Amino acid sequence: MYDFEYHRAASLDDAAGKLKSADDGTLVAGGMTLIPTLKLRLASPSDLIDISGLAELSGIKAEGDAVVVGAATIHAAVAASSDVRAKIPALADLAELIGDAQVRNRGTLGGSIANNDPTADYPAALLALGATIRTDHREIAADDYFEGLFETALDAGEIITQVAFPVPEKASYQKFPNPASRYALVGVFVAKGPSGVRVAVTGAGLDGVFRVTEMETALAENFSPDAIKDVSVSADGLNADIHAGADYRAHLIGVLARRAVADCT
């Protein structure tokens, strides 16, 4: 790794100030994405600002018709939360499927969505549930947040503080994991809630997470696996690598979407 200055933020304002004053500062919480990136010399920040200990960025609470999760909340806490289990069990199931026990006890929600990683799990939940990303400056709808491969709507120096997940009528997340990394070769999150039926796919798109509107339309008329059995997703624009080809990922989207719908009913 390259040399950098390490800072442990005392508060959100302190983190924002240190980030602003750094030549090329980067936030770190769990470090599950950042540390490997540093080791591979794909990033060389001048300063690392540690926000993992900030209580104001951690925790889970029910807030009206939503569950609000702090950005520095670890995956294991989401998986074990009684509020999440009671109101959005599919979100708890998703968190329980992330990586291994070590990753779940270090990785955070904010870190997972700060980059539009094409294989991350949480982006599918945000998009399918119509979540709102709260930062130290504003609120961003999930539909407006993910902008392309490793690209988001976050401005330079903007810090994610919370994510508000609307409580759906029903939801399910189905994942086909890479057996080694546990990243999603394909993950499909189906939700029926205040904003209608939404189907979000992670792990497959070259540009990251995306919605399958044809499935959403079919399920809005008939919420059953049969309603989407003939809906196919084009392999164009899907990822192809040593683990799975684009055609295989396209097939998996249909299979996992039907499983998710069946799990909801």
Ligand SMILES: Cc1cc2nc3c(=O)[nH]c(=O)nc-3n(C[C@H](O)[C@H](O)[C@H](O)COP(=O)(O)OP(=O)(O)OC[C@H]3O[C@@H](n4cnc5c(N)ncnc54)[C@H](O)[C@@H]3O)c2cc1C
The other form holds:
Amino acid sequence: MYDFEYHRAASLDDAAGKLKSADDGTLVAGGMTLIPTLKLRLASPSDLIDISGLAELSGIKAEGDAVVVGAATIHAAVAASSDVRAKIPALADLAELIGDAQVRNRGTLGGSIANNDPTADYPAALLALGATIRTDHREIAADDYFEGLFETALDAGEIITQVAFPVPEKASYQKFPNPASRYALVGVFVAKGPSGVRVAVTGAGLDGVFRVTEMETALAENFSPDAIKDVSVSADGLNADIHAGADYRAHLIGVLARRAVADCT
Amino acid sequence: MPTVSMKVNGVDVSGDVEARTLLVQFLRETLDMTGTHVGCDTSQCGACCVLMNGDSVKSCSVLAVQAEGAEITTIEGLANGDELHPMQDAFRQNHGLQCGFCTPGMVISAIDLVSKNPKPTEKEVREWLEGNLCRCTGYHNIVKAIQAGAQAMGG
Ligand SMILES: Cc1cc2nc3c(=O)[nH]c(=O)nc-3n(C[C@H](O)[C@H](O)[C@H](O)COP(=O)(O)OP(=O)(O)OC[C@H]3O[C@@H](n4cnc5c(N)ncnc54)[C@H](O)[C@@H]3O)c2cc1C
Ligand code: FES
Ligand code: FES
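Can you return the structure of this protein in the form predicted in complex with the ligand rather than the form predicted on its own?
Okay, now the whole complex, with that chain kicking things off.
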């Protein structure tokens, strides 16, 4: 790892200021993505600005018809939250399936969606639930946020503060984990909520998370696993690697989507 | 060079470290506490687990400066003199180790589990061990040890 200057931010404003004044500064939250990256010397920031544990960015609260999760909230807290469990159990389930216990004790929602790994779990939840990403400058709809592999709508120096998840009528997340890394080989989040029925897929797309509109239309008419049994997902644009071919991933999307619909609570 | 201070196994410690120093390097190289192991480069094996303010973390993926002010418990901090911690003793009684390389991380991870779930089922233990790899035992006796340890700890 190359050396850097380390700063613990005292507040959100302090973090934004330090990020701006650094040569080539990077935020660190849980570090579960960034520190392995630094160890491999795949990045060499001049400064690390630590936002983990900032009270302004942590915590979970019910806000009208939404559950609002602070960006620096760790996965373990989302999994254990009684608010999330009561209102969006599928989101608590998803958080509990991320990596392993130690990763969940450090890794954060904000870090996950800022990184936008194509095999990460949270992007599927944000897209399917029609979440809103709040930053220190603005609000961004999930539909406009995920822009491809490790690409997001965030501007340089922009800090995610919260994510607001509208409470759905029902939802489920089904994940087929890569047996070695536990990231999603394919993960499908199905939600029936204020923005209709949405089916979001992570792990499979070459450009990251995406929606399967054909399934959404069929499910809007008849919300049952049978309604999508004949919808075939094309392998074009899907990822193929040593773990699974594109056609296998396409098949898994169908299987997991049907399981998710059957499991929706 | 930043100075970092924390409590390790109940003792206040501090040292001057480069910002890039990992918590596990601080423990092993600065404090000469080599009970915490490093088994991989990819944050996956869990040999380096320590408790940080009560929760298990991978000390190979936390910077020492991030642990400023924290309470750290390592495998060296568990026994009470010659008396093993019930979880350590359960690993011994149940043959929960062979080469022992993964064991410090396994024991720490198990103690975190039991603090959150005093009576874990076999399935819950196996799921919890997702982040702890063992190349020797096949896990069977580790799972047995953790359930016995949980019971001995009062679960
Ligand atoms: C062994 C292992 C297994 C894993 N398995 C899974 C898995 O199954 N599923 C899964 O989804 N993920 C998995 N992860 C990744 C994990 O979820 C990470 O915690 C997450 O991707 C990043 O969160 P972080 O807080 O650790 O971010 P960091 O590593 O601290 O930061 C990541 C990036 O996000 C930026 N960032 C952080 N917070 C903000 C913010 N508030 N605003 C703007 N930018 C920000 C940082 O600058 C950095 O570029 C795994 C990780 C490991 C090590
Ligand atoms: S040394 Fe392997 S996870 Fe830390
Ligand atoms: S006992 Fe050898 S790695 Fe677990």
